[in-house]
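Here's a solo chain for you in structure tokens, the form predicted on its own.
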Amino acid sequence: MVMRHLIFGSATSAQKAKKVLERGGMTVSIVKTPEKYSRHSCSYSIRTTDSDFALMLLKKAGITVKGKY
């Protein structure tokens, strides 16, 4: 099972995204984004196994994803 990460600009955005994804039936966790992916800013990521489904749910909820790795 491959884990994917979706990057958010703040802990608050990541927490909102986590709630949306959990309501959609996904199991996710919030992690601090590694510095090499965060472009020297304080960002957080969501770990998931189905990034396509997660992106669809987040788009419907109006939550912006800064990037993925």
Given for the second form:
Amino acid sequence: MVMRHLIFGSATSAQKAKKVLERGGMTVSIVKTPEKYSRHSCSYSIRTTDSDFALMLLKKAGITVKGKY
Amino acid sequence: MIYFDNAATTYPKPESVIAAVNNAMKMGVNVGRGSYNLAAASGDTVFSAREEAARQFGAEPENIVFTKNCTEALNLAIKGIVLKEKRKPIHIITTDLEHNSVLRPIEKLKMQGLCEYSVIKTGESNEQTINSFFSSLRRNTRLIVMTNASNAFGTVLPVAKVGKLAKERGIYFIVDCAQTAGNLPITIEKYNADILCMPGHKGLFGPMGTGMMILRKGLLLETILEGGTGSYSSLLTPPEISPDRYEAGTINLPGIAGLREGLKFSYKNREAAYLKEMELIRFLYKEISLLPSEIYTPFPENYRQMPLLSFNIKGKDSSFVGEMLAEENVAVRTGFHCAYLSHKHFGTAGIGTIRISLSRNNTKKEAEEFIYRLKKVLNKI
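Can you return the structure of this protein in the form predicted together with the partner chain rather than the form predicted on its own?
And the full complex, kicking off with our chain again.
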């Protein structure tokens, strides 16, 4: 399984996304985004093994992802 | 001790609140700065407090902004709106029952040439109050700020109707929920509000040093405090996302952990608790009116009044009676309650009042004992 990361602007937006994914049955964790992927520095990402499913759940919940790596 | 000063802060706090604060002091680290286990756990605590508040007040979690008290929330809200308006001075409408946490920021903005304001006289009926708002409207009215209930006299104002009036005219609407959060059912939508401001430590039973500014979705304010947010660090301007934009610096994790528990505590049986407190305040009203006293508000009715009563003993200074009650181990507040205009409204500007304010902790036995001790004081003076 490939680990993918979904990028969010702030810790709070990552937390909100994490809750949505956990309610959808996923196990995810929040990590600091490596600076090379972070547009304005200091952002947070969700680490997941199923980014496609995660993106689908987040889209349904109206949550925007800033990028992925 | 008989504690009847819950409008200042509720006491005692629930055990769950105290335990949450203690736990956060032992285990808590800074939130939104690192991604190690302790930071993740602290982040979870804060986010779940946002979720709980969002659920109760009809907002999104990211639009729950934690502040140190209601005063800070009101300053952020009022100044955040005024500073964002391009055409100044703007006109603000507020009421004669406001606390200084509303009046002083507005007066400061006026002194800076950023606003002009009207103070409407609240009426005996909601209709009179709403008519006063209508007649104060001007072409450049851009903000209405009003209290949900007077902290000195307990009068509940028709905020939802005023909010509707504001919304129809594209006027921003801020509600000071200091005396009603945790007691009345409040949502952003129900009140037609742009912003709700509230303390965490009164009706919500959280620790002192906590409060919230709750924003309607999509609202962006100017900032009055800038600093590190743990996000968007390469920008020299505050991020344009909530809550980061308004929570510069380290937040009060122990306070917020306690507030989360307070939110849960106060939500349980909220209506039943409020109705019980109103029964007690009606009992006290009747008993006090049999003494040589003056009470300034009508007989308390549910939802027209909070469980709060201001009175005086005829011919006696309120602070003096308050001191005598303190010797009898009774906690009340005396004086002007940081709301001088409300005293002008009710005719007590020269003398102040003795204020009783209840919470769900108070009992009929305490109310009876209060009357007994008050009579004891009256016999001495």
